[in-house]
Partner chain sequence: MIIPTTEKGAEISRRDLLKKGGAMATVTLAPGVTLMAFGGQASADGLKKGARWGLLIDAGKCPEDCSACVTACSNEHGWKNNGLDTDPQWIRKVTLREKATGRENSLPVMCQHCDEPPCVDVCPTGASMKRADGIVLVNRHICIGCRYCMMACPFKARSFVAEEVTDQRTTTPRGNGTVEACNMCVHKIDRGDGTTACVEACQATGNNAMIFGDLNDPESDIAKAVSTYASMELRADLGLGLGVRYQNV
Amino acid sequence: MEKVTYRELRSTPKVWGFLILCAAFVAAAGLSVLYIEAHGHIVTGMNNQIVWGLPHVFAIFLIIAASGALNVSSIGSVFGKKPYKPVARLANVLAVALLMGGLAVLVLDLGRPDRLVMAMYTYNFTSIFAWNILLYTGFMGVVAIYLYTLMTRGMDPRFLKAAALLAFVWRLVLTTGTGSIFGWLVARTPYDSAIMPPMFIAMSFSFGMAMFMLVMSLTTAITNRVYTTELRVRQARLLGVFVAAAMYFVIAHHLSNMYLAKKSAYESWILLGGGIYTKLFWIGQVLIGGIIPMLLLFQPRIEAKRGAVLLAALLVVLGGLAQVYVIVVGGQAYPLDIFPGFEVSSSFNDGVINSYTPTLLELALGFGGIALALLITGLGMKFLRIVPDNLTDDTANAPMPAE
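Kindly supply the structure of this chain on its own, in the form predicted on its own.
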């Protein structure tokens, strides 16, 4: 049986056009950062009440998706599903690229990115944020080792299995840490919940698979490679399961909140009277990011409906952004319960719903993070042999070069 071969992307107008387009978005994000640094965060929609705005939404989405993208590789190496093995290298590079894009947005939105070096030698181990710094940097190192075992000819299968298992466990811990940032913020009623970490893990499976399918489709389209029907159908069905799992945790989260007296007011607000946040929840998160993708992905004869699969993956990404927006921004918009049992009112807007309107500067920074992730992935494909050159339904189950 013919083995799967890998080759760098050739220099074609489509490849360079894609890289230049991504670079243009990154440049626009850089200009936005410089403008915000020069004039202060007052030029954004953020304020003293809502300090995590639209850039944080993009950053957290990319970080979650990075963990899920690596899962595509783990399915082949850890769980032994051969059709996923040929795309394991691409999944590793995409995972690191998404994480780097998310962290870039996160750092550049903090207000003083020049002080980042302080976080490198001053750690507060009672803070979940400090833990996540170690998880993020460790993730890149673990994935680099995993990628090395995948790309080295004659690698001992035991080392490959160990590296794959370590990467799989690390990504679960990383996503747990990201979810714990919100689950352990007891001061904010919308966040304080033990279900946040497992919900973020389910979200990562969904977001990461959707991002990988979109990148895989784009890559095969501009390089005239084949996106095998078997692999696409497998990923489509699995994406549908992941979307259903994420929806399950969302339902469980809100039902458990409604059971608690201290959170009933928040649930009434976010589900019924939250204005834009309620619309984003029902239309963006539930309908666009959940129900419609599941209807598209679980329909009969999905193997003949490539457009429906790509549309479902795109809707999952859009719905995921809406979901993170509701969690991050909606959770801050709801007033803090500083004195439980008492009504709070002051000239500092205590006890009222906080307003927030994103600006184009924030949107440019967020899209810049996505563009940076795609640019890194594109450069990785251009200079590394990570994309199968002859991936078909026949070669998907073929022995790998390292086997």
Given for the second form:
Amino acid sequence: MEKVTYRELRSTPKVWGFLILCAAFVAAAGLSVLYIEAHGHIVTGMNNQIVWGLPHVFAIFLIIAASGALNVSSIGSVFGKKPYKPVARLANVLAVALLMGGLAVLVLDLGRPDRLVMAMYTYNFTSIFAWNILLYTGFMGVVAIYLYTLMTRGMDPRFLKAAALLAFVWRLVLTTGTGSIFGWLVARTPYDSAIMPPMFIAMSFSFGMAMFMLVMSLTTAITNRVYTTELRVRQARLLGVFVAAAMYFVIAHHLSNMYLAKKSAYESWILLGGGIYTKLFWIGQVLIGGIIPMLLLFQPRIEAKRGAVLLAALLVVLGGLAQVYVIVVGGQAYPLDIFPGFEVSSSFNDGVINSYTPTLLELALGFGGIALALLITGLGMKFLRIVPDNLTDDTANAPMPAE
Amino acid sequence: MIIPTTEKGAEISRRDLLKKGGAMATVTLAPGVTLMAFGGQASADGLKKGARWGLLIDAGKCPEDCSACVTACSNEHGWKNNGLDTDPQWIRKVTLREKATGRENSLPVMCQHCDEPPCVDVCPTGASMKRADGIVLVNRHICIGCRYCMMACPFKARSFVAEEVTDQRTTTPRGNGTVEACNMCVHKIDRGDGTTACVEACQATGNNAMIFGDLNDPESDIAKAVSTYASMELRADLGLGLGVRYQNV
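Next up, the form predicted together with the partner chain. The previous block was the form predicted on its own.
Below: every chain and molecule of the assembly, starting with the one above.
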């Protein structure tokens, strides 16, 4: 049987056009950062109540998706599912690219991004943020090693498996760290829950798989490479399971909150009376990001329905962004309960739902993060041998170069 | 400048940091212009061994229409609230109405100077720090403006500087893109004033709703008051051990 071969993408107008489009979005994000830097965050929609806005939504979405994208390679290397193996290299590059995109947004939204070097040498080890700096940079290193074992001809399969296992465990720890950013905020009713880290892991499985499927579809659309039916069907079914798993944690979180009297006011706000956040929850997160994708992905004869699978992946991403928006911004919009049992008012928005209107600057920065991730992935495909060249439905189970 | 710190794990790294960063306490901006951090030269009184500086606020003596403490703080530290959601507020007056009884009340809220400050725990660089005498501060020289402390603070005590600052006080360095909060007038404490701007202003109005002092000194007014009359911490359920206590809430 013919072996899977990998080749760099050819220089076609479509490939370069896509890369230039991504670069344009990255440039727009750069300009918006320069503008914010020159004027201060006063030109954004963020304020002293909503301190993390749209940039954080994109950043956290990308960081969550990054660890999930790596699962695509883990399923092949750690869990031995053959149809996934040919795309493991691409999944690794995509995972690192998504993380870089997310981190870029996060870092460029700092009040003092010029001081980033401070965060490199003045660590406070009680901070989950500081731990995340190590987990994120370590992730890139571990995935690079894993990629090396994947791309080296004649690599001992035991090394490959060890590197893959390390990367898989690392990504679980990493997403635990991301979820803990919120889970450990004891003062805020919407957070303060140990369910946050596992919920973020379930979300990452779903977001990362959806992002991979979109990138794979886009790549095969603008090149002559093939997204095999077997892989697409397997990924579609698995995405459906991941979406269900993420929804399970959301349901468990809300149910347990509803049971606690001190959190029931928050629940009735977010689920019924929270205006834009309630709409984003039910329409964005639950319907668009959950129910519709599951209906699409679990329908019979999915192998013949490429469009439905693609649409489902796109909806999972849009619903995921809505979900992260509800968590990040909605969680801050709900007032802190500093005086339980009292109605409060002040000049500092005590006791009221905090308002936030994102600006184009923040949107540009967020889109720039996605564009940067796609640009890095695209350049990776253009200059590295990470996309299978001869993959068809017949060769999908062919031996890997490293085997 | 000497900043004593406690001996617990997280504080040890902060102490090392401060030792190394001792030179950063005064930053020369230009010949003849020196920006002082953390109140500059500390006097012996300011670093009283074993001190736990605190405030006691009697809501029963705090009229709703009085905001002398807020104005004094703004003048002392140079922050201005022009009514924008991006404007800093180191201290604010909060009006309370008890849901069960309808009783109304008013009191100032500022950094509560926790024994176990969540802002210090979450700060990635250690810019949020606690001195051994209980004062919680932001080292504006290493704050990267991530705003995680603002997410973590249970009292919304912190503000983010969202634009260039003008008219800075030499005793209170501030900066665009960094987080700031009540520093319990650390410069006044370190130079031995024995009070804070808000407490001075409150006493000047005759309301006497605020007392400043060393909670660990049994002879201090504040220690005598809290040992005699009932007082409470905000969000005592969080177990943070606050340096600011309230009466008659």
